[in-house]
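Okay, so here's just one chain, in structure tokens, the form predicted alone.
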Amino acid sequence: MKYLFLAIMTLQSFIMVAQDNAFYPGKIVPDDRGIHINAHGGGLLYHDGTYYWFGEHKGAHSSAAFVGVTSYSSSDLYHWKYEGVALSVESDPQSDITQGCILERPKVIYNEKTGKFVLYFHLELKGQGYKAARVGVAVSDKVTGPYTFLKSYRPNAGIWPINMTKGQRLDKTKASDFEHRGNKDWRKAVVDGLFTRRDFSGGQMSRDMTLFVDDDGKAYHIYSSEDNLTLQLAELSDDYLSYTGKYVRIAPGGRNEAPALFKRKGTYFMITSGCTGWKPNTARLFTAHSIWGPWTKHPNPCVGIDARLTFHSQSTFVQPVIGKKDAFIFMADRWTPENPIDARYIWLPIRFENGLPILEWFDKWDLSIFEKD
């Protein structure tokens, strides 16, 4: 009896939670079978009237990828329908994309040009760690799916990054030359390039990962790269399903991950976190008038308690708000190894302070309030 009590009252809390037109941090987001949404490191797309989030499908008891990238629509933000997995992994043992594979923060993206979908993640392959450090690649006609899967690889092999002086590109230090990592020649020889030009004929390292499409239909691939030392941004070609070639280094040595891009009056923002693994840290915060830069690096963007852990979460997108001025969402992840699937999702209104963002916590709130002064 004592069960069955608690079950009701489970099922009433998820039922309140689906009916109320509130976000609650932190909190179960059930979907409309009742169930916790399953799309973590996930990103959202806004297509004909319709908000459809994207994220990886986790386990009770591994992160590892067993099912695939899963989707979601809403037509209010609030409330959300389970379409179904839009990218299955395999069961080829010899598929870049087999079960039990990493697939992380995958993002979708709508080509006008094209009518396709391009779905892209990053991947670690089976067995090895995160030692491939590569982008995936899929493709859809439909927006929830089946998204078919083209290849995997590290972007830009054999290409500079148009921001690397050639002083940089013909030093001959390598990683190999220092017995320690840390120490101040080190960091110097990793801004100077010394990840760039030991993956140059490989291609660049490519983990944690967001896709922006700017307002001129262009849009660019932004990951962490070079042993999670540098975030590095790239152009992708006109049907989004490779690169032109072009690509900067932003902030190099400075141990970012998680990127989230959006753009308001003309400038570009992005939040990052640093790399502690799953545990939470102090989010960053880069600002630049052209998306190929200079980024200027502000303080932390989080205020008020727990502010320097980010609410005890971590970046993953950022979701304008359609038919609002300036309303911006920012989604993040509360990592939970021990139960991955239980993982939380803390989105929280981002407001401006002197032409920067600003977050702060809610345990409660709605689209209001974009609408208060």
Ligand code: DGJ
Given for the second form:
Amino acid sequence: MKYLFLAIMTLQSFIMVAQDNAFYPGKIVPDDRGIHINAHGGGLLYHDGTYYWFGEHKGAHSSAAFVGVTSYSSSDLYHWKYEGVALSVESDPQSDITQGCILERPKVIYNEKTGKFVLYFHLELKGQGYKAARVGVAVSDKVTGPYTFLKSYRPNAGIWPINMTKGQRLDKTKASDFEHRGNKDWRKAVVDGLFTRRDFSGGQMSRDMTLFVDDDGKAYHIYSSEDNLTLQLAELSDDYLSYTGKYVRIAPGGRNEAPALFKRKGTYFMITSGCTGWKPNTARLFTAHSIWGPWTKHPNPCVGIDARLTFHSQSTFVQPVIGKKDAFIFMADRWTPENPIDARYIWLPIRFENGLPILEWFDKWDLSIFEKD
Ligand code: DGJ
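One more: the block was the form predicted alone; return the form predicted in complex with the named molecule.
Below is the entire complex, every chain and molecule, led by the chain shown above.
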């Protein structure tokens, strides 16, 4: 009897959340089947009146990819329909995306010129930990897929970032010149491109990532590079399937992960995290008037209780609310590495104060918050 009562209560709480037009950060987010959404480290794409949510499928015991990238659709951001696996990992052990690889932070953008949907993700080859540090690219004619895997590699091999000086490019200092990582001289060398040079011929490391499409249709890939010490921002080709070769280093030596980029009134904003594995840390905020920089660092955008730990989460994406002025949703993951599938989604409204984003905690909120002063 007691168990029946508990089962009914649990079912009821699922239904209540599913039917409610509200966000409950940190709570279960049931899809149309009543199952907690399994799309971690993800991002949204708004296309033809519908939002699509793409993310990492995670299991109960491992964060490695045994399914692939999942997708969900919604017309209101509250109710989500499961659309299936957009990109499947492959059974061929020779494939870069073989089952058991690490496939993280997938993001999808739509290319107006080709009419194709392009999916980028962070890929680590199976059995190699986080050593490969590659970007993976897949493409589809249909938003929910199936996506065809095209390639994985390290970007910008043989090309210098446009904001690296001639002196930095010619510098002969090598990582092996330092007995210890982390001292003052080493930090200066990192800022001066120690690892950009190391990876010059093989391509730049590409781990945590996002994509951003600007108003003029140009798209950019922003990724943690150089041993996670420095972010890089690289322009994509017109079809979004490769790079133009124009890229910059951002916040050299700043150890930023989890970049989420958005634009408001001509200013570019980027929220990132520090590098503490699955554990939360303090969010960082950068702004720029040109996407190429300079990027200025600001104080932690989070305020209130647990602001120092980004409300126990790590950024993944910022989604503009279509049809509402100045309305942006900050999306983050509250990781649970002991049971990865149970990781929670922290979606919070962004408020602007003196032109800068402010994030504060809400147990429950809805889109009407953007109509308030
Ligand atoms: C933090 C990253 O942001 C995640 O995507 C994941 O790579 C973990 N590190 C792994 O420890």
